[in-house]
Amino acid sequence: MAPPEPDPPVVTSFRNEQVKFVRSLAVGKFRREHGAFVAEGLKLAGTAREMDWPVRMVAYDAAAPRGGFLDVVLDWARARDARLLPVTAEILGAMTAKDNPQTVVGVFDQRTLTLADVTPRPGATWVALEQVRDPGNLGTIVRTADAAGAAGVILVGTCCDPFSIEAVRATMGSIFAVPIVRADAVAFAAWAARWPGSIVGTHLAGTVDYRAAAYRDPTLLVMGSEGPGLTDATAALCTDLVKIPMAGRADSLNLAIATALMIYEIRRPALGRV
């Protein structure tokens, strides 16, 4: 058996070009320019490995204990010709602006699909988000879609970046498991007009309790932005407008929570068989 390859020299300077590159990906302009994003933590790197996601670089704490899962991730990255970058804990923290950095920071290719890639298969639930602005909400919805077995998430119109560090962090690794589709409003409207099942949205005009609605398979769930909700044009695409009842003084829910309620209600027949 060949001996393991030695680690590269430890990077101790913030002026290192690779360190500067990773830090630049905190800015959306550079993420788009390079088609790359950052994911922090050994758990997320492990999920990327499970999904065999294209990896460009793995920076890791040179002082971290070896012989465990970290070595598994590094071996995987090395086998895919990714750059390995051992760094100090201080530099690792600066890469993601965290005081308590994870052991690993990975740089991965961005992957998005188009509406042409979406097939409304029987039993599928797709989630469309119109003009979602909060990366934490977006990441949480991606994570929920993954947990409930939804087929993917469609971003309609001007949405926040699913590959920002905040959104990726909120997905807890589901960014590597859930297909992300981008579409403008006009293309989405034309595509949704051919959807064979229910198109469901929550709306102030909804009169049916979301727990009592009859969802026709496959289901397209459409949720609006954090403030205004669905635009009138997108609401008009829906075959079913439903409401989530409010018993207290609050008149609305956080977008991620409302979407989670809807996903789990729509997916209830499938989840009941799990």
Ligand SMILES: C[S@@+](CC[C@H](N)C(=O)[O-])C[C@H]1O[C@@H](n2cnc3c(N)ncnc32)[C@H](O)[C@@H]1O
The other form holds:
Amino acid sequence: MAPPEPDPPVVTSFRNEQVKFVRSLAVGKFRREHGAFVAEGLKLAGTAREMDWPVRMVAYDAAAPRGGFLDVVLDWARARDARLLPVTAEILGAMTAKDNPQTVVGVFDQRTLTLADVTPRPGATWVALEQVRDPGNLGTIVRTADAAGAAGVILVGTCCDPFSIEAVRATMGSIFAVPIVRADAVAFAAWAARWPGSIVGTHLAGTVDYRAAAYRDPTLLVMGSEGPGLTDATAALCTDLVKIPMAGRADSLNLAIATALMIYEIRRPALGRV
Ligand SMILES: C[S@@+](CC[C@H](N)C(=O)[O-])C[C@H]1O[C@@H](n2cnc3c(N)ncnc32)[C@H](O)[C@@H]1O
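What would the structure be for the form predicted together with the ligand, rather than the form predicted alone?
Below is the entire complex, every chain and molecule, led by the chain shown above.
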């Protein structure tokens, strides 16, 4: 058996070009330019490995204990021709600006789909988010879609970046498992007009309780933006407008919470019991 490959020399300078590249990916403009994003932590790198997601670089704490899962991830990255970058803990921490830095920071290709890639298969639930603004909400929704077995998430109009560090962090690895589609509002409207099942909009003016609606399969769930909610044009596309009842003084639910309730209600027959 061939001896394991030696690690590259440890990078100790913030002026190193690769270190500067990883840090630049904190900015959306550079993420778009390079079609790349950063995911931090061994857990996320492990999910990327499971999904064999295209990996460009793995930076890691040169002082981290070896012989465990870190080596599994590094072996995978090496086999995928990714660059391995052993760095100091200080540099690793600066790559994600987190108080408790992880042992690994990976750089991955961005991958999104278009509406032409979406097939409304029987049993599928797709989640469309109109102008979602908050990366934490978006990441949480991607994670929930994954947990509940939804087919994917469609970003309609100008949305926050699903590949920002905050959004990726909130997905807890589901960014590598859930297809993400981007569409402008006009294309989405034309595409949705041919959807064969229910198009369920969630609206504070909805008159049907979300637990009482009959969801026709496949289901397209449409959620409004954190600020203004669903636009009139998108609400008009929906076959059903449902509301989640509220009893207290809150005038609405958080978008990610409302989406989670909806996905679990729509997928209740498919999910069965634990
Ligand atoms: C924070 S709310 C937006 C509130 C906004 N001011 C409005 O009037 O719709 C974000 C999205 O979550 C969903 N949502 C929140 N609470 C809801 C509820 N009680 N019933 C149905 N949908 C809800 C809707 O999709 C809404 O567009």
